[in-house]
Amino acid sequence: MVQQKEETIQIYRGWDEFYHQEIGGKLDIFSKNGRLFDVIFAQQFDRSFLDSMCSLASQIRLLAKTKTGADKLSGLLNHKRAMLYFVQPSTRTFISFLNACHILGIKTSEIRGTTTSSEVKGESPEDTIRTFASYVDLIIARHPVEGFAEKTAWVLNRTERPVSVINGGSGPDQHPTQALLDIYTLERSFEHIGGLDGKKIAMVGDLKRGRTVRSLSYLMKNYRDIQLYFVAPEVFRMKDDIKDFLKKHDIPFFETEDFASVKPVVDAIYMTRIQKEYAETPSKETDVYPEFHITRDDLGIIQSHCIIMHPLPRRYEIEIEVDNDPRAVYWRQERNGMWIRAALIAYLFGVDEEIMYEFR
């Protein structure tokens, strides 16, 4: 027991030093043999990877339309198991990951709260994750603590049985697979007008705590001639780390509280809700900020090709009447999540080329 405890101490030693490195200096630990092994940050994705994931997702959704294709897909990974460790409330991300696994035949287990695990007995979250790794081949984690998925992958990669970890949302910091599905949605929406390159994108609402817009901003370095408009109340402006990243990569961005002036000039409007769950006193955040909403009256103002996105759930920031407009793509955006996550999982298990070439 003493030796086992010392081995555990050695595994955790050095985490703080690792965590506080620049992200660019620690990405290698999450890759093996030239491929991603864990998906933790949006910064892990380059243009080639993004393009390949979009193509793979489209191929999977095409195959899944027929019984023959669906049967082939479900036989690819029916010898694999995945744990969905979702201890932060989630509807879309959980369901899309669950169904992405099922499309590929992966058997799934789930934990939807720490009250159903041995954490209530005092077990550390990291030890809980190591327990999961004894039974499954993939861990998909959604957690309210920033850096949790990163630490999970870091810990497992220092053991004798590492398994891949996907960050399904980590505090107010990052949500890389949401960024993937957002890219897929943008590319599909703009495929007849030159793709995502050269487009103007407005991000609106709670940009300070919105991990979806933060992750998507990181991916803009992979596209040409992008312009970003950060539209938010003063208290919810985009944090400096994202703005510094954009400056470093020469991506122009504009900050404003004047949403009305931005609506007619952009190609995509990415709406977000106020992230009250990250407030120190959520009950005191009562302002709904109507000047940062989309209404049916705006449909006559935005461009004919301008799409309206939202990671959902929404509150009051998009009127229900907007839903029927073909430029409102947030329900398609939601469905896209299942396909792009299936593509990502297929890639992690190395069956991506088989899907792209052998199933044609």
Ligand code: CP
The other form holds:
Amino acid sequence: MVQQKEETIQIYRGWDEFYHQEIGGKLDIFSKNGRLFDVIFAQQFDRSFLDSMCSLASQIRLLAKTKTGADKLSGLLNHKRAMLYFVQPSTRTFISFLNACHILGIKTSEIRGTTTSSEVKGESPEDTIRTFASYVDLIIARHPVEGFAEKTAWVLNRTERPVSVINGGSGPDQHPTQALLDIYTLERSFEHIGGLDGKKIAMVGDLKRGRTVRSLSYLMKNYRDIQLYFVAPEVFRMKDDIKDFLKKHDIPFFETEDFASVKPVVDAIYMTRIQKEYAETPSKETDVYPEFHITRDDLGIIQSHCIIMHPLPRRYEIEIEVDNDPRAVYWRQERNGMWIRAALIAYLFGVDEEIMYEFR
Ligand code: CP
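Following the display of the form predicted alone, present the structure of the form predicted in complex with the ligand.
In what comes next, the whole complex appears, and the chain from above leads the way.
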């Protein structure tokens, strides 16, 4: 018994030291045999991986349209089980992951709040996650605490039952699978004009606490001749860690509060809402910044091919009348999340090549 307890303590020891390392030194832990095993950071994705995920998502989308294709897909992983541990509110990440699992035949369980798990009795989040690993083959986690998914994956990789962990959003830090679906949306939208390479992208709103724009910025290093425009009120400017990353990778970015001057020149406008949930006193913050909104009048100002994106949910950033314009792609963007998440899960379980090359 004493020895068992000591082993458990060893498993949790060393986290702080690991957590504070440079990201480059951490990535190996989350891969096995040259493939990603856990999906924690956007920095884990390179161009070849992103291109293959986009192709796989399109193939799954195509197959799922017919009963024959859908039956083939749902027979692929019906011996696998996944846990969706979403203890921070979510609509689309949760539903799209749930449906992505079901497309591939994976059985799912879910916990959507710490008050409905034994954490209410004092069980630690780490022990909770280890418990999931006793029952399932994949854990998808959304948590309000920065670094939670990373710690989960790190802990499980030190146990006798490591299972893959996907970060479905960790505090204001990262949302790597949102970045995947954003890339898929950008690539599909620009298919007829050479794809994402060479494009100008504006990110607008709460860039300081918006994990989606943070993760997407990291991915820009994989594309040629990208220019970024960070459009935000002074208090919500992009943090230095992202700007340092962009400088290191020679990706030009411009910071401005003058949204009007940016609208006519960019190829994509990525709107975000004010993330009041991370404020010390949310009731004291406004989420209405009219100079940083898109209205129907802007439709005559932006370029004819310029797409309008939003990770959603929206508040006031995009007027509802904009939704009917073909350049407003945010509803397609959220649906793309289901296809690219199915692609990612298929990859993690090693059935990606079967779907790409055998399911014709
Ligand atoms: N984009 C996104 O993460 O949405 P949800 O919070 O609804 O999952």
